[in-house]
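In the block that follows, a single chain appears as C-alpha cells, in the form predicted on its own.
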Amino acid sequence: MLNKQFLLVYALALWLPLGGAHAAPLTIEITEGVPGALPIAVVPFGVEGQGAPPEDIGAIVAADLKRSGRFAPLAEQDLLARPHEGREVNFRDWRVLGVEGLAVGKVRATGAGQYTVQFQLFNVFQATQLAGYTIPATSAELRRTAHRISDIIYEKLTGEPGAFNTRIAYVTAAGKAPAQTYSLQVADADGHNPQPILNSRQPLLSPAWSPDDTRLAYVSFENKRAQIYIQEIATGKRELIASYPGLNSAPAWSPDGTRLALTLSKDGNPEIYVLSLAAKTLQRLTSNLAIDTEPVWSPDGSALVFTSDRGGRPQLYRMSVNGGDASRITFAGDYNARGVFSPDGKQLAMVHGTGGQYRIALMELKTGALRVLSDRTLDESPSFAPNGAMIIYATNENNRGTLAAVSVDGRVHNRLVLQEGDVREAVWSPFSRRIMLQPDPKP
C-alpha cells in the first residue's frame, strides 16, 4: 500500500543501484521491428566542394527511418546505383529491388563550415517526386538537418509528422555512494549530441519540458531538500520556483506554458497545487488524507490526472483544473501511476503494476481498455514522442538503469543505453519551433 514514505522511497528507487555515467551518446538498439515495414532506399549523399562534411547525412536519415520501425531501408551494399539527384535516377532499377521510396541528395561546401544540403524523395513505382528541398546549414547544424529530412520523408510517406528533429532530457548518475554526481542532460532524439544542463552532488528528478521547447522544470536536492527550478536550456539561467516547507515535487507545465502543476506538502500532506508563473500565486486543488502526486495536464488544459492512494492503492484520478471532485479512472491491476496523456488526448500511458511487476501500459480513455506495451519487471516514467507514435521510458537491465522506447501499437521496441552507468527519467521534448522550408521546384 502507498504510505507517507511513498514519495521518498519512489525517488530513491530511481537510483538503486548506481554506476558511473558520462556525457556520452546513448546507443540505440532496435530489439524488435515491424514485419512488413515499407521498403525504402536512402542513397549515400554526394559531396561537392572542398572538404568532407563532418556528418554522413544519408546514414543518419536511414538510421532514423529504421529506428521508427515503419521503414526497412535497403542495406548500402545492396544498392544497384548511387544517384545524387533526380535526373540520375533510373526508376526501373529500383522497382527490381521492390523499393517504394527513394531518397537521394548531396552536400555542397559553400564556405568555411558552411554547407547546403539538397535532397529529393521519389515514389519509385509512380516515378514521381514527393519532396525536394535545399537547406543551408553550418557544420554544427548538419545532424539536425538530417533529422529534418527524416521528418519530411516520414510525413510524406505516412501522412503523420515525424519526431526525429526533437530532443530528450534525462538524468544520469556517476560514481558510488556517498560520492555520486548527477547530471541533467539534453540530447537529440537519437541519443547523439548530449549536453549537460546541470551537474549536482545531490539527486535531480522529474525533468519536464516547457511547451515552447526552451526550458526545463526539475526537482533538485542540491540544498539538502527538494526544490523546483526552471532553467533556460540555451543560456543556463535558472529560477527557484518552489521552495515551500516540506515536499516540492513533480512539476508539470500547462499547455500554454503559464502555469505549473506540482505536489507540495507545505500544509502537512502531499497535495496537488497549480502555480501561476507570472503572479507566483498558488491554487490548491486536492484536499485528502491520502498522498496526491504526479499531476499531468490534459492537452486542452482543462483537466489534471494525478496519482493517489486514496482508494488504498496507487491509482490514477482525474479532476478539473478549476478544482472540484476527483474521479478514479484506472481499475485494472494493483498499481497504476505516473500517467501521461498522448498528444491527441485520447490515450493515457502509465506505470501498470500487477503481481509485483511494473510495466508500461496504454489506456484508451474513451473505453477504458488497457494494453501492456513493455515486457520487463521494473519499467517506469513513460513519455510520449510529440507525434504520439512512440513512448520512451526508464527500465532496468543487468542492475543498470537504461532507457527504452516502444511504439504505441507495441510492435517496435528500442533500447537506449549508456556505455557505463545509469540513466533515468527521460522526457521527450515537444516539437521544436520549426523553420519553414521553401521546397525546390519539381523537375
Given for the second form:
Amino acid sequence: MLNKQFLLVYALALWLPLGGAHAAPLTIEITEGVPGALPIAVVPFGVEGQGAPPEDIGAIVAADLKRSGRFAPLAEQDLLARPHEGREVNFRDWRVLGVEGLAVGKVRATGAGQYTVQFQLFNVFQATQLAGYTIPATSAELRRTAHRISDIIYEKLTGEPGAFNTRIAYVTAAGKAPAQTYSLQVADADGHNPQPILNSRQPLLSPAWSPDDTRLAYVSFENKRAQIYIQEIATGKRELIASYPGLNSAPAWSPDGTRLALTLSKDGNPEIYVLSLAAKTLQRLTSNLAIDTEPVWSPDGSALVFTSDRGGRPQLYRMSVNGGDASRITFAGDYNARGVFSPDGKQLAMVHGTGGQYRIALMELKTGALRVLSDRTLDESPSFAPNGAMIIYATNENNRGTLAAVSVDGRVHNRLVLQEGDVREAVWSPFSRRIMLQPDPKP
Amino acid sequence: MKLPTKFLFLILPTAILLGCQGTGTKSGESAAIEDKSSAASGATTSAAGDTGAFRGDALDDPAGALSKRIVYFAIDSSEVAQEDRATVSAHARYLSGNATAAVTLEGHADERGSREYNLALGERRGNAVRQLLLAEGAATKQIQVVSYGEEKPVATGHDETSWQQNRRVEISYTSRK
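For comparison with the form predicted on its own, produce the structure of the form predicted in complex with the partner chain.
All chains and molecules follow, beginning with the one already shown.
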C-alpha cells in the first residue's frame, strides 16, 4: 500500500523543477476529544471478487468521523456482528451497544484496478436506512470515495455538509540555511497523498485556493523577491501574475474566481489592489502611509477585510470592494491580523496578539464578541474548512512548525505532524467538484 | 549583535566548498557575488569572488564603519536607532563617493504575528534605511529594497534573544566602485 501511494505521488507530481521532492504524509492526531460525540458503528467493509482493494474503506471512514470530534466510532473489537449489507443487519445487536448510526458496505473488484463500493447508513433506533450508494471507483479513487462516504454520513447525522472529501495546501521547509528547501504541497484533508506542486530554494508563502478548487495562487521568492504566481494543480502549468517593483503578495481570490485582491508596494508602500484576471486591469483600493495587506473577500463578494497599522498597531479593517473609506473592526488585544471569513460570512478568524502571545481567535461580526480558540504562543494562518466546522492553523511545537486544527466551538483539537522539517501556511480547499455521486436508494 | 554577520562570513565559503548549492542571499560581505538565478528554475549559482586579494577599499577594512552591514530594530518598529545612524551614514558616504557602487537593503522581521504583515514590515525597515541613505547623498539608482519578512531568520530560537537578531536590515553590496 505504501508503495502504491509513493508511486502515485510521483506520477502526479508534474512540475518538479528541483526534483528530490519529499512528500512524507502528515499524520493527524486527535489531541483533545469531545464529550458527547455521537456513538456510531462503522463495520469493516466486505470484500468481493478477485483482488483485494488497496484501501480499507471502513477504517478511513471511521478515522474521518472520529477526527471531526462529532462522532465516537465503536472500536473494531467491540463489534458484535459484521454485516456488509442491510439484510444482514440485526438492529437489536446495535441498540445493545448504544450506537445511533450504523454504516455497512462492501467493495467488489470488477476488473483490473476497478471496484464498486456499496454502502448503507442506518438509524439503529428507528431501523431505517438513511442513505445508500453504489459507487464505481478505480484504485486511485478509493480513498476519495471513502471520504465522500464520510461526508454523506456526517451530513445525514448532523444536518451539515461534511468536509472530508477536500484537500489542504501547505508549505514545508526543510534543511538549514543557506541550503533550505521549500515545497508547496497539496494533500487530502486527512494528510494522505501529499503531492509537491512546487519546490524552491527560496521561501514560498500565502497559498490561496481558487474557488473552483483547480488552482493555487501563491507568493514565491524564487526570483529573489516576492512575486505572485497562479498554478493549475492538475497540470502544473503556471503563470506569473504580479511582478511589479516592490512587494507582490497576499493573493486572495474573489468568490467568483474572476479577480484577485493583492498587496503591492509599487506606489511606495503596501496597498491593497484588485486585479481583474481576464483583463489584467488593476484597481487600487487603499491609499495611506501605513501598511495595508492581507486582503480577504467577504463570501458575498461585496467587501474586503484587510490588515492595516494605520492606527499604530496592526488591526483588521473592512471596506467596500469598490474602495472608499475603511472602518476598523477589531478592538480587542494589541494585534489582530490575517483575517479570514467563515464560509457563511458571519464570523472572522484571525491571528490575535495580546501580551506577546499570538493565538487564533474567532469574532462574531454582528456583536464583535471574540473567542480565543488556540492555546500556544506563535499561532498563525487560520483557514476554515469549507463547511465551517474546523479551522486549520500553523503553530510551533518543540521548535518545529506544525499544523493544528480546532473546531469552531473550540472543543476539538487535532494536530497534524510532519515527520521532519517545518510545515506551515495551511489552507483548506473549497468543496471538491470532482466526484459527483448519485444516490442509489436500494443498493 | 554583530555575531551573526561574522558567522555567515565563516559559514558561506564553507558551504560552497562542500558543494552545497548556497543561495548567496546572505552575501553581505562579498562584493563579487552575483545572482544568476534564472527566472524559470529558481535555482541559484553563486560566484565567490576573489576574496583572497586585498584591494585597499574602505569596504574591506574589517575595523571600519563600513564593516557593519546590519541595522537592528525594536519590535514592530522601523526606526533606525541612534546607535546605528553612524553606520548608515558611513554607507551613504561610500555610495555618494562611488557612483557605481550599489546596495540591496534586505529587510527582515521576527517570527511573531502574521507572515504577510511581517513581509510588509521588512520592506518598511528597508525603506527606512533607504531614506537615510538618500538623505545623506546616495542616489536612488544605487539602492534596491527587498523584504523577506520572517522567512529568513538568522537565529532560529523562539525568544527575544533570537528575535532581536532577526529584526534587521542587511546592507548588501551588489557592486562597488
